[in-house]
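Listed next as structure tokens is one chain, alone, in the form predicted on its own.
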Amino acid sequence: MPAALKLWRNARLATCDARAPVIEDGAMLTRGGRIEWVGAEDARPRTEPAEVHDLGGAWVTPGLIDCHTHLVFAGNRANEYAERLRGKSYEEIARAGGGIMSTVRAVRAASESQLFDESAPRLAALLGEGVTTIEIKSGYGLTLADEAKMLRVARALGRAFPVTVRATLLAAHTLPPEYSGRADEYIDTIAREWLPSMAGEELVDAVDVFCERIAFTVAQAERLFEAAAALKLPVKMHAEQLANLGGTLMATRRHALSCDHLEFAGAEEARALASAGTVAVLLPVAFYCLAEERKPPVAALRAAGATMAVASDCNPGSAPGASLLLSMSMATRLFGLTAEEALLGATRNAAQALGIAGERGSLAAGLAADFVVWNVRGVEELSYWIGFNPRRTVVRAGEVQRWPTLTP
């Protein structure tokens, strides 16, 4: 039987769609998973759906897109912000064998089911504020085994929520103990041997990178890159987070889908971003748990042209939390966005991060038909209120999501 066609009347469409971003007394026509057709209501085809859905002049946006997280792990890293909070800083911590391995261990010794069952209740919390598409990176493990277990869980939550899950490996998240002193062989050995089995098992949906002082360094992640573009995937790049190495530079020559946090970019990495159409993702969950100063370079990424994302960043280090809008409300009073830059930056911009703009983040035909029906008087309330969550309904693939399924 072929899928039912589905009106969705007397709306406020923030489409998102740059041909037609605002549509007063606006209508969609759904089939399936699919839009097929959104307007004016007095402009609709003249059809007759199965089932017609009156949403009360209330305003409507694209399901929203996570398109940063490290959303799997295991335990938490309280003491180390509570060290933080005595002065240490992140880069001290880690060095002292905190940081991203102390979740390295956890991680280690977790089961795939325990990691599903602590990674779920925040994936939820993010659902429940209208988040339909999500990137999960790995990079907990450092270990073939382990890494590919966190894949496969960010698939498992994919199949078990009502949410599309784009699955990133970022085995280049750290130096694990086994490759002390050997970076170039543990690049290497992630290029050569994991990157290939956990793409052949179909794992993975992209390939990113950490490059920093205590981390990787440009060549090194070149050379990752290389390895991802002969399997075909593409990349992404944490760069310019605690200094300027130049990783931006080489990823957007390298056509990266993104390069995220910036905070240490400047006017040149803003138009190397611009040219490629590499999309500038801003975190700004991390900037305040880290009590950074240095801001990512919003005027100058703006005067390029460049295009803006905003994510949680959920991890348990720098970024413990797991709310969207609060990323956005954070990413326009700390980083100067605007209202409209901030929804752009969560949905279709985000889309794009992820390598997805043709097939979400915004409201045209022939698109997904994830949305959310807001109870706001306006959409520049999704990056004002504070604590609260003003979702009314959430539609993904074309069906109306009820909160108790919001647990597998």
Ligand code: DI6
Contents of the next structure:
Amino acid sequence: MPAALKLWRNARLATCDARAPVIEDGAMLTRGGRIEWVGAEDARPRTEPAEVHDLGGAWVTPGLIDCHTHLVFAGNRANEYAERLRGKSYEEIARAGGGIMSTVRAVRAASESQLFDESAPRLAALLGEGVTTIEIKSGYGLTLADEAKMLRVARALGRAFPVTVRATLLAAHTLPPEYSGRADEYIDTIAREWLPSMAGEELVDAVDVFCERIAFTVAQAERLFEAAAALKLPVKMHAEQLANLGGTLMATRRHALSCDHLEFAGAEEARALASAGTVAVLLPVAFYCLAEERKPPVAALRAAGATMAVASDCNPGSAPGASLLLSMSMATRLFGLTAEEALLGATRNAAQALGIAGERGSLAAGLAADFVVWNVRGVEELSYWIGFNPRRTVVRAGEVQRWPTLTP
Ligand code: DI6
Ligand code: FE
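Same protein, the form predicted together with this ligand this time rather than the form predicted on its own?
Full complex below, order starting with the chain above.
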């Protein structure tokens, strides 16, 4: 039996599709998980739908996409945050054995079900805001078994919840104590053993690396990118967050999907990102929580025509938050994005940062029937409200989501 044809009518569509960005008096036809038609209601094909949903003239956007999260982890680091409020620096805490390694100890001690149970509420919070696609990184295991454990939990969350999960291997997040002083050997172990093993288990959709003075060099990152390319896996990079090491220039030469953070990037990186089609992913919650001072070069990115995305960076250390709407608000106020740029950054451009722009992230025929109905007078409210969620209804794969307590 073919899936039922559904009509979603009486809507104001913010499509995030450059060909027709806003459609007043709009309508969509969906069949199963796909959009079959989008346009002005009076121009719709006259096929008889099995279901008709009147959206009451509400604004509708594509499902939100959170393209950069470390959502799977155990425990938290509130104690370190309290220390930072008393003046200790992120680096001091890391050098004293805290920071990422503190979470690594907690993740290594946790079972898959414990990791799942601790991560699920964070995912539910994001789904409640209309997130229908999310990227989840490993990076707190730092052994083959524990990195694979994290990625299995990410996959399990995608099966248990109404969300599309893209899983990213970030074993090159920090150097584990077992490889102290032997960073090159650690990178080679990931490249030669861990990556092929986890890719063979279909746990990896992309490979990421933390390219920083306190993490891995450009050369080590490039070694990892070569191994990913050999397995036809796309790459991305935590780049220029705390210093400029030249990571972005290397990543764009290798056509990385995205370079993320970018506080220490400049005009040269902006031009490189634009010409390579590598997405600049902005992470304002980490900027805010670390009380950083230097901002990503948004004006240069805009002038160069680089594609900009916005994500939550949900993680226990630098961005302990599970709100993409808050991140959109911060991206406008702290980084100077316009309301339109913030919405595109959490939809179409976020899809591009995950290599799935042809599948989801805008309302267009052939793309995923993932969309959100909002209680707003205009979509600029999505980066306006703080701590207030104007989501009315989430539709994922053409089905109204009643979980978590989503009511139409
Ligand atoms: N950059 C960050 O801000 C996070 N990781 C990274 O590569 C920090 C992660 C943590 O502190 O747990
Ligand atoms: Fe991150």
